[in-house]
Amino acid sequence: MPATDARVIAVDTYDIRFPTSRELDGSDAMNPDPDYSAAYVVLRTDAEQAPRGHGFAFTIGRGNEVQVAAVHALRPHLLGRSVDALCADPGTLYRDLVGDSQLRWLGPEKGVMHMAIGAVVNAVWDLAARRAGKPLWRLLADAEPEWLVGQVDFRHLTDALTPDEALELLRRGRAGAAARTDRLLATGYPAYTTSPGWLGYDDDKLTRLAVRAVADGFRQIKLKVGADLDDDIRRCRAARAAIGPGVRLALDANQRWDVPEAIRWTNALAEFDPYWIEEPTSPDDVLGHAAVRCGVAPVKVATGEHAANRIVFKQFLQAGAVDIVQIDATRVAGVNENLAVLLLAAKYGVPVCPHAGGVGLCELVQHLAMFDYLALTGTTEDRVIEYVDHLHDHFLDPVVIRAGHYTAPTAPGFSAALRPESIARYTYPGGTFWTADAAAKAAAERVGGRAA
C-alpha cells in the first residue's frame, strides 16, 4: 500500500441483539434462551472513501451493553493511530492493549475486557485486509513466515512452543500452498452442522433437519445434550436414524457436567457411535478435562469455545486433555491470540475445528481454518468448521456454504461488517425492531390491565 498519512478518527460502537431465542434458536443445557447478540465496533478514519474496520464480539444477551461499555474503553489506545502503522504491525496494538497496566487487572487476558480487546483487534484485521484487497485468509497465507511469527505473543508459550519452532512449522507449511490454494478455490473447506441439534427443537423438527443436513452434504451433525439423559437417548436415537452411520454425530454439553457425570452420561449415549464430546465440564478444568478423555475414549473430548486465552489453550495440549481443538473468532484477543493457538495445535499435531454460529462467527473463523490450511497444517482430514445456518443475512459478505463446504470467501476484509439497515433494526434498546416490541409489550400490558 502507498504509505498515507491517514489516522483513525472513531470508534463506533452499537449493541446489537437478535431475538432468537423466541424460536429456540441456539438453546443448550446451559443456556436455554440466548438472543445472539454483537458488541459492534467500526473503526473509521480521516481518509477519503477509505474502508472502515469492522469487528464484533459475541454473547447471547443481557450484558452484551457491558461487552461494549469495554470496547468503548479501548478507544484512547485508537484514537488518532496511525492507519499504515496498525495495518503494518497489528501486533503492537494487541500487544499495548492486553498490557494497559490499569485494565488488564480485570483479567489479566480473560473475559469481558480480552473479549473487547479481541472485537477491536479484529477490526484492525479486517481494516488491514481491505485495504490490501485480499480476504483475510488470503493476507495471512501470502505473508512471511516471519512476519506471522511476529504478531504472536509468546509470553507463558514457550515451554511449550518457541519463536523458532512457529517460524519452522510455518515454513513448512508454505510447501505446497498454490496447489491447496486451488483446491479451497474450487471445493471450499469442510463444514459441520448444529442446526438440527438445539436442545428446544423436537424429535419430529431434529429429524426433518437432520435429514436436510445429510442431503445438503454434511458428514456430521452436532445435537445439544445434557439437560435430560433419558431425553438425550431419545433424541440421539432419533437423530442417528436419520442421518445413517455413515455420518458423524458429535455431542455438545456445553459445561453442564461435573466429570464423574460426564463419563457415566457420554458412555450412556455411547451405542450412538458419537464422535465427540464437547465441553463435558468447566472450560477451566484442564484436568478434569483430561480425565474424561481416558473415561470415555475412543469418544474424542473436543473444547475450546470458552478457553480464556493462549495459555489455558497450551495447558490442555500439554496435559493430553483434548482431542479436538475449538478456537473461537472472539472469544480471545482475535486474531493475533488465535495464531498463537493454531500454532500450538499444530506443534502437538491436534486437530482444530472451529466453534462458529452465533452472530457472524461462521463469517470470521472460516478465515482462521482456510489459512491453517493453506499454510500451516496442509490438511483438512478431521477438520471441520461449524456451520448454523441462521443470522448470515445480516452481512454484507455473508458465508456461502456449497455441498457441505464453506466457500473460501473472495471480498477483501474480514468478512465483519454488518448491513446498515440491520444496525438500524436491531440495535438494542432504539432500533427500530426493539421500539416495536417494547412498544407491543405495553400495549398488551395495557390490554391486560384493563381485562383484569
The other form holds:
There are 2 protein chains.
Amino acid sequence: MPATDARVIAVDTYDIRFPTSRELDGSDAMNPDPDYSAAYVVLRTDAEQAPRGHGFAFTIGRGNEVQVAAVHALRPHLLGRSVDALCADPGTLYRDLVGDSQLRWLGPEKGVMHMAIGAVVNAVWDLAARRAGKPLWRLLADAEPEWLVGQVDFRHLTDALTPDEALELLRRGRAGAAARTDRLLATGYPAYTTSPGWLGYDDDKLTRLAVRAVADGFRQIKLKVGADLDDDIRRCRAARAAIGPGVRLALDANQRWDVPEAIRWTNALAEFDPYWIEEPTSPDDVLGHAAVRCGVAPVKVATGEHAANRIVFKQFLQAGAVDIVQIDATRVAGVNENLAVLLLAAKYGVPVCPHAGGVGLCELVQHLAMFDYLALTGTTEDRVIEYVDHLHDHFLDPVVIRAGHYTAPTAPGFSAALRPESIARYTYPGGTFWTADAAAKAAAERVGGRAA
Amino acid sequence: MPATDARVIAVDTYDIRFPTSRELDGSDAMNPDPDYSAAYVVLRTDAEQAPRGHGFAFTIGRGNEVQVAAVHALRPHLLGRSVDALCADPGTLYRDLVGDSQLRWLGPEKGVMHMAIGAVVNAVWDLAARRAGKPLWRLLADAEPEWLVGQVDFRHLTDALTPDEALELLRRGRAGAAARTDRLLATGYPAYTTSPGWLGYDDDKLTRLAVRAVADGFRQIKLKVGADLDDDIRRCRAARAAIGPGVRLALDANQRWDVPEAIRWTNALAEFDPYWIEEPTSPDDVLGHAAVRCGVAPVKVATGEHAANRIVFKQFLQAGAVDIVQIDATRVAGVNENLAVLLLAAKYGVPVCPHAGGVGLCELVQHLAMFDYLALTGTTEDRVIEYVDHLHDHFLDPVVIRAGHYTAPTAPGFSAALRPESIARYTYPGGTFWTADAAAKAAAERVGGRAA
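Given the form predicted on its own, corresponding form predicted together with another copy of the chain:
Everything in the complex follows now, all chains and molecules, and the chain you saw is the first one.
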C-alpha cells in the first residue's frame, strides 16, 4: 500500500466481563467459577477511514481491571508512532515493550505485564493484516522467511535455536505452500472440542454433548479431571462409551496435581485410553512434566497455555518434557513470541495443538496454527486446535467450524474485534448487563432485608 | 496476648517513587536507569492504639501504578477479617490469596499479581510481629516447627520436599538456637556490598568505594557486568586491585547473556577470581543455569531474585543448577513462600544469600536470613546478605550495618514501615517532590520554548 504519515492517536482500553460462572461453562478442577473476561484494547489512528487494531488479554474475572491497567501503562510507547512503521515491522514495537527496563521488572516476561504486551502487540498485527487486506494467517504465510526471522527475539534462545536455524526451517517450510493453502481453504484445520467435558456438567449432559460432538465430525474431545478420582473414572467411562474407541479422548487436570499424584491418577484412568494428559502439574515445572511423561507413557503429556514465555517453552522441549505444545494467543507477548515457540517446536519435532476457548482465543489462535501448517511444519497430522462453543457471537468475525474443522478466515485482520453492542453490554462495571445485574442484586437484598 | 475482636478496616495503598535514576544508583546491564519504587500497603485495624501492618512490592519505576492496582484488587480478601486470626495463622490468608481462582489466572503465581500477594502477606507478618512485640526474625525462630510447617504451601513441591521432611529439618534446626541468638545479637549477620559496583560509576568511584568497603569490614563486594567485555575486564582489574586477594568479588550480569555467551564471558573474567556469577541468563532458565554452572566452575552460579515462585526454586535445586540461592523478600508471595524456599535450600544443602537493595529489601530480608541461621541451617558459613547503602533513611527502623554485618533488629515487626514524611514527599505523582519536579520541568519547557 502507498506510504502514509498516519500516527497512532489513541489506545482505548475496556474491561469486558461475561457472566459465564452462572452456567458453569469453563469450570475445571482449578477454576470452579470463571467469569470469562478480556482486557480489550483498540488502537486508533488519524488515517482517514483507516482500520483500527484490536487486541486483548484473556482473564477469568476478578483482576481484569489490573490487566487493563497494565495495557494502559503501555500507551506512551504507542501514541504518536507511525502506523506504516508499526505495521511494516511489529517486531520493533515488541522489542521496545519487552525491553522497557522499568516495566520489565514487573515480570520479567511473565504475568500481567507480559500479557498486556501481548494484547498490544496482537492489536498491531490485527491492524497490519487489515491494512494489508489479508487474514493474519495469510499475511504470515506470504511473508519472506528473512522478515519472519526478524520478528523473533532470540535472546535467551540461542542455546536451542539460532536465527540461522530458524531461517532454514522457514525456507524449507514454504515448499508446497500453495497446494496446502488450497487444501486449507477447502477443508479447514482439524479441531477438537472441550465443550462436553466441563467439570460442572453432570453425566447426562456430558454424554449428550459427547455424542453430539462425534456426530458433528470431531475426532477428539476433552474432559476436565482432577477433582475426585472416582468421579473421573465414572466420567471417563461415560465419555468413552459415548464416543466409541476410534475417537481420541484427551484429559485436562488444570495443574491440580503434584508430580507423584499426577502419575498415579493418570495411570488410574489408563483403561479409558486417554490420548493426552494436559497440565498435570504446575505450568512452571519443566522437570516435573518430564517425570510425569516418563511415568504415564504411552499417554502423552501436553502443556503450554500457562507457560509464561518462550524460555519456558524452550526448556519443555530441551528436557523432552512434553509430547504436545499448547500455545495460547494471549498468554505470551503476542504473535512475535508465538512465532518463536512455533519455530522451537518445529526444530524439536513436537506438534503444536493450540489452547483455545475463553474469550476469543479460538478466533486468534487459528491464524497461528494455519500459518504453522502452510509455511512451517507443512502438516496437520496429530495436530488439532481446541474449540469451545461459547462467546463467539460477540466477535465481528467469529470462527466457523465445519465437520470438526476450523474454516480458514477470509476477512482481513486477526479476527480480534468485538461487536460494539457486546462492548456496550458487558463493559464492567458500567455496561448495561452489569448495571442491571447490580440493580437486581440491590433489589434482592432489600427484599431479603425486609424478610429478615 | 489476650483475644480481641479487632478487624481489618482499611487496606491503604501508596505509589511511592524515588528519583534514583538521576544518580545512576542501581544501574546495571539490564536496568540502566531505575527509579526505585514501592507499591506500599498499610493494613489498618479497629483495635485501639493497635499497630498497623506494613508491606510493599519493590519495582523500579514505570508500572508501579499497575503494581498498586494489583494490591488494591486484594482488598476484599482482607476487609473485615479478624486480626487475631490473621496474626495467629498468616498461612490461611496466603492460601486464600494464592488460591483465588480468578486472580490466579493472572499468574499463575508469578509477576504483578504474585508480588501483590507478597506485599499483603508481608504486611500481615509485620502486624503479627508488632502485636507479638518481637522483631520478625525472633517470632519465626521462636515458633514451633509444626506451626512453621503449616505456614508452607507444599502444592507442587512434594516431589522434592514433603511436610514430614520439612518438620524434621526444623526440629533439627532448633538445636543450639539460644547460643546462636547470643552470637547474632553480639556480632550480627555477614553482609556484602554492591554499592561500589554499579555499572554507571566510573573507575575512580568504583575504586574509592571498593577500598572503603574493605575498610568498613566487608569481606565481599559485587560488581555489575555484562554490557561490554573490555569494560568489565578493566573494572574487575580495578576492583580486585582495590580489595586485594582475600576479599570475595562477586559478579552480576542481570540476565544479559544467552547460555553460550554467559560461559564465554564469565571465563574471560576468571583471572580476577570471581566468587560467583549472578543471573548469568534468563531467571526462568533452569536448564540454562545448569549448563552455565558446568561451563564456569569453579566460579559459582547464583540466582533467585527474579525466580517467580517456589516451583522455580525447586527446579534450580533439583537440577543442580545453582550454588547459591538468592531469595528476595518481595518477588514471591511473602514470608510463607520464602519459608518454603529456605526449607528447599536446606534440604538440598545449598546456601541462601539473599538479594537486597532496592527500596527496603535489606530491611525485610535480614529477618529471613537470621531465622535461617537461628532455627534452620544453623550456620552463616558462605552466607551473606546483600547490602546497598541507599534509601534506608526513609524507613522507621532502618538496617544497621556494623563491621560488615547486619545488626539484628530489636524493634517489633518486619522493619517495613516507611516514614510519614517520606510518603508525603515521594508519593507519585501527588507528593511534594514530584509536584515540584513537574513544575520545574514545565518551567524549563517554557524557557526552552521561548529560546526556540
